[in-house]
Each structure stands twice: as C-alpha cells, then as structure tokens.
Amino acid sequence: MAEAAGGSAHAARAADTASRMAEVFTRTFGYDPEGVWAAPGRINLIGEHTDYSDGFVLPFALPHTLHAAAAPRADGAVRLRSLQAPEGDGFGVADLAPGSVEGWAAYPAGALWVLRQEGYRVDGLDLLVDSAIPSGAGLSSSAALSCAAVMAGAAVHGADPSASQVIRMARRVENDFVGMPCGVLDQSASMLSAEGHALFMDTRTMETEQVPFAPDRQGMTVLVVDTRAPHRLVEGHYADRHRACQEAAKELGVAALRDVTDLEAALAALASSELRRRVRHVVTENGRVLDTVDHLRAGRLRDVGPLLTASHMSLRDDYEVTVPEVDTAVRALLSAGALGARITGGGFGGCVIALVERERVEACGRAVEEAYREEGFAAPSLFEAAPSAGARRLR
C-alpha cells in the first residue's frame, strides 16, 4: 500500500507540474502548449571519465528535474524562454549552424539543428524551460535540457524517436553544435534511469542494467555537496583529457582504453608520465565500477564507500580534475564519518557525493561548512539525492 500511495503522490506531483508549466507557457506565448516534458539531472555514483574510452559507468537520476513545454510553429521561427534566464532568444530554424547560438539557448537550438540534420521534418518552435537542476554544478543540466528539447522538438512535429535515438541526438547537440566532446553518460542517465536504481551501462555496447540502489532502505543516504567552486576552463581541460586517452589508446594499439587488460604492461609501454596517469585512472576506474555493481547486486552497500574514496584519489592524482574546494569537501566528509566520498562529474569544480549513514548526515554537513569557513571558501550547498525516474512526457 505504501508503494501504491507513493506512486499516486508522484503522479499527482507530475500532473500539477505539467499544469503549471502549461499555464506559464500560455501566459508567455499567448496560446496553449502541445505538450510538457521532464528530464532529470544526474549524479554519477562511480565511473568518471570512462565513457569516452568505451568504459563502464554507474549513474542515477536526481529528483532535480528540468521541465519543458512546447508547441510547433509553421513560420520557421524559434522562440526560447527560460524561467531561470531574464532574456529569451529567437531566430529562424533554417539559420541554425554550430556556433550560431550561445548560452543556455544553444542546447535547444542545437536540438532543432540535429533533428533537421537527422532528417526529421522540424519547422519552428516555441519552448519554455523551467529547471530545478543547479546550473554549473556538474549535475548535467545541459544534458537534461538537450534531451528534453530533442523529445519536445520531435514530438510536436509528429515524430517519436526511441530513447536510444534521443540519447544519440542529444549527445550530438553537445558534440557537434555546442562543441563539448562529451560521451553518452549524461544523456543516458537522464533518459534511462529508474527510481530506486542505478544505471549500469557499458558505453561500448550500450547495454544497460538497472541495479537496485536504495540507500534509505539500509539506513544510508547519498549526500551531495555543491561546492559552488567556479568551473575553471572545464571545456579545454575536458578536451585535453579526451585527447590524451585517444593518444594513449593509439600508442597501446587498442581501440579504446577499455581494452587494456594488463595495466602494468600498458604503463611500461608508455613514455609519457601524463599518459601513464590518465591510463591508470581509466583502467582502475572501470574496475571500481564493476566492483561497485557486484556489491549492489549482493546488497553490500557499505562496501561501496571505500571504492568511492579510491575513485576520488584517482581523479585527484592521476586524472587531475579536482580543485581545492572539492578536495576540502572530501576530507571533511571522511573525517566526519562518511563511508566514502568523491568528486562527481567532469571535474574542475562542481559537486562531491558521499555515502553517509543517516545518523551522520548532520555531522558531515557541519564538517564541510566549517572546513569551508576555515579556508575562506564561499558557503557550499548540501542536499540528499534519492535515485529517481528518468525523462518522460508528462502531458
């Protein structure tokens, strides 16, 4: 009965959100939308910077969600509005080209451009966005926006692409239109996640498995620290890491670093110390993902904690994507009794996650806040993340 009641409550909240979005769309554009879509942000439990090396990842969807209401236009015009941005954007759909739109609007603009590139008969669009996903925190607000815009842009023009097609097109939005060389982790997590589960994904084969992950049932939670650290040249650094992995794979004679089976031999074959560090992270991180999945399948959630911490150390020392605010948060969380903690997302800022026993949540939060005050950092934001449902149409 409790699960049924919970499902009813979720459905009621979704209906209320859809109605609110429709009302705001009507006030904004002067007529009713054709539909409302939802796409969540994501946290990557473990498996960082492995997706563009054909590796393994284990994300889950956040309760923090982006909503989009949309309707088609027959005149080729595109009008974009966001409740989080003071200014909207407008342009002709036929004029879209990579680099032609900047800021948040580049993602829905890119979605329309990709749809047209893929042969979908997409004309103009009015789109209203409202996002509860913290922007710039490494929680994949851009992937959620791309997924929602692809779904909406296709649907209002009579098309119904599959989830795998949406994932591929949303990745193209970031790769080909925006110019961010990301993998498929973020888009897949937004589209495919299920409540109470983490999404185990092989990014080479695109095979997925819903792995039970409900920390609350074992007296634990995932505590998220938005470090509020400004991202420091993240796109350039991300591209550098991507290129390093490709270069190392070429030198080792493998299609991708996922294919490295003898780490010691691979490290000995590389002359560059930088490439050795990058390879060591990717190979060991893939192992940590597989170990984490084994623990979750067996219900051994506590055993996941040390793997999270080991992942952080690897990202700090071998992949070099952390910043002082992030490392300070991890140290404080571990000192206050967290079972494990790590940076999540692309790095150079963003969020830290920790697996924490319920009775230690307040102490861990205080420890981070005190450490930030001592270091003179801006106050962080903390919240708990329950594995949530993936993207869907609400009406």
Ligand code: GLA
Given for the second form:
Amino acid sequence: MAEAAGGSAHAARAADTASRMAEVFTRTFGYDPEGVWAAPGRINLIGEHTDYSDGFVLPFALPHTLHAAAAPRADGAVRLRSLQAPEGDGFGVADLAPGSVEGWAAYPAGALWVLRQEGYRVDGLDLLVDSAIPSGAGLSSSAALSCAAVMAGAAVHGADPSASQVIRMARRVENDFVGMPCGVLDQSASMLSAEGHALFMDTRTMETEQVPFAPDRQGMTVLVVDTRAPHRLVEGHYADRHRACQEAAKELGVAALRDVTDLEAALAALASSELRRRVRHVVTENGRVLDTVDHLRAGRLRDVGPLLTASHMSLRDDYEVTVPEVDTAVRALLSAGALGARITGGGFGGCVIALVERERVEACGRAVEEAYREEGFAAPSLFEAAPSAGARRLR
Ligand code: GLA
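Switch from the form predicted on its own to the form predicted in complex with this ligand and give that structure.
Full assembly next; the chain just shown is listed first.
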C-alpha cells in the first residue's frame, strides 16, 4: 500500500513538473511544447577513472534533476533557453560544427549535431531547460543536459532511440563536439539508474545490474559535500589521465587497463613511475568496485565504508586528481565518524561523498564546516543524496 501511495505521489509530482515546464515554454516561445523530459545528475559511489579503461563503475542517480521542454522547428533555427543561464541562440542547425558553440548551449547544440551525424532528421528546435543539478560540481549536469537534449531532439522529429543509443550519442556530444574525452559513466548513470539502487556496469560490455542500495533502510545516508572548489575538466588534466592510461595499456600490450590481471608484473614492466601509479589506481579501483558490489548484494553496507576511503587514498596518491578542499573534507568527515569518504566524479574540485550513520550526520557536517573555516576555504554546501530514478519522458 505504502509503495502504491508513494508511486502515485511520484506520478503527481512528475505531472506537476511537466505542466509547469510546458507553461514556461509556452510563455517563452509563444506556443505549446511537444514533450517534456527529465534527466538526473549522478553520484559515483565507486569506480572512479575506470570507465575509459573498459572497467567497472557503480553510480546512482541524484534526486537533483534537469527538465527540458521542446518542440521542433521547420526553419532550421535553434533557440535555446535556460532558467539558470543566458540564452544560447543565433545558429542554424545546418551550421553546427564542433567548437562552434560555447558554454551550456554547446551540449544541446552538440546533441543536434550528433543526431544529424547519425542520420536522424533534425530540422531545428526550440528548447527550454530548467536544471536543479549544481553545475561545475562534478555531478554530471552536462551529461544530464546532453541526454535530455538527445532524447528531446530525436523524439520531436518522430524518432525513438533506445537508452543505449542515447548514452552513446550523449557521450559523443562530449567527445566529438565539446572536446571532453570522457567515458560512459555519467550518461549511463543518468539514463539507466533506478530508485533505491546503484547501477553496476561493465563499461566494456555495457552489461548492467541494478544493485539494491538504500542506506536509509539501514540507518545510514550518503552525505555529499560540494566543496565549491573550482572544477575544470575540459582544461587538460582529465585528458592527461586518459592519455596516460592509453599509453600504459599500449606498453603492457593489452587493449585496455581492464585487462591487467597481474598487477605486480604490470608494475615491474613499466619504466615510468607516473604510469605505474596510474595503473595501480585503475586496477585496484576495479577490484574495489567488485568488492563493493559483493557487500551490497549481501546487505553488508557498513563494509563499503573502508572501500570508499581506500578509493580516495588511491585517487589522491596514485591518480593525483584531488585538491586541498577535497582532502580536507575527507579528513574531517572521517575524524567525525563517517564510515568512509571519497572524492566523487572526475576530480580537481567537485564533490566528496561519505557513508554516514544517521546519528553522525550533524557532527560530520559541522566538522567539515569547521575545517573549511580553519583553512580559509569558501563555505561548502552539504546535502544528503538518496539513490533516485533515471531519465524519462514526463509527457
Ligand atoms: C568524469 C567523466 C566520466 C568518468 C569520471 C571519472 O565524470 O565524464 O566519464 O571518467 O569523470 O570516473
């Protein structure tokens, strides 16, 4: 009964959101939209910087969602409006080319470009976006935008790509239009997540499993610290790590670092100490994902904590993607009794997550705020994240 009541409350909220989006679209463009879509941001529980080495990931969707309302245009024009950002405008769908659009508008523009590249008929589009996903925080606001724009752009022109086609095209938006050489983690998390679950995914085969993950049922929560440290992935560091992994795989004679089975032998075979550190992270992180999944399947949530912390240490020392704000948050959370804590997402800023017992949540939050004051960092923002539903069409 409770489930059914919860389900209909969800449905009512979704219908409200869809009508509100439709109203704003009509006010903005002067006619009604053809559809409304939702795509959430994500937290990666564990499995960081493994997806471009064909490895394992375990993300879940945030309740923070991006909504998009759209209608096709016959004249080839693209009009993009966001309730959070200046308008992106003034281009025709036929003139789109990689690098031709900047800022947030590059993602929906890229979505139209990719759709056309892949043979979908796209004449033009009016698109309104309203996002509750903090941007620049490593929570995949841009992947959510790309997924929503691919779904909307295809659907208003009468096409209905599968979730895996949307994931592939949304990744191409980043790789081929924006120039960010990301893997499939973010797009998959946004498209495929299910409420109360984490999404275990093999990024080589794209096989997935919904693993029950509902910390609240065991008196725990995932506390998220948005460090507000500036986070700039497109600017080089991420691409450097990607290149290092490819270089190491080539030296080791494997298709991807996923294929390294004997870590000690691989480390002995690499001359560069930098490559050795990168490889050690990827290989041990894949192992931690598998161990985390085992614990979750067996309901041993507490045992996941130490794996999160080990992942952080590996990302700090071997992969070198942390910054002082992030390390300070992890230290403070652990000293205040968090079961485990780690950076999440691409790094170089962004968010930290901690698995925390309900009665420690306040103490953990206070510890982070105090540590930030002492270090002179800007105040962080804190919230709890319940594993939520993936992307869907609302009307
Ligand atoms: C970013 C990328 C993902 C993934 C993570 C690190 O979020 O978009 O593909 O590589 O970093 O795990």
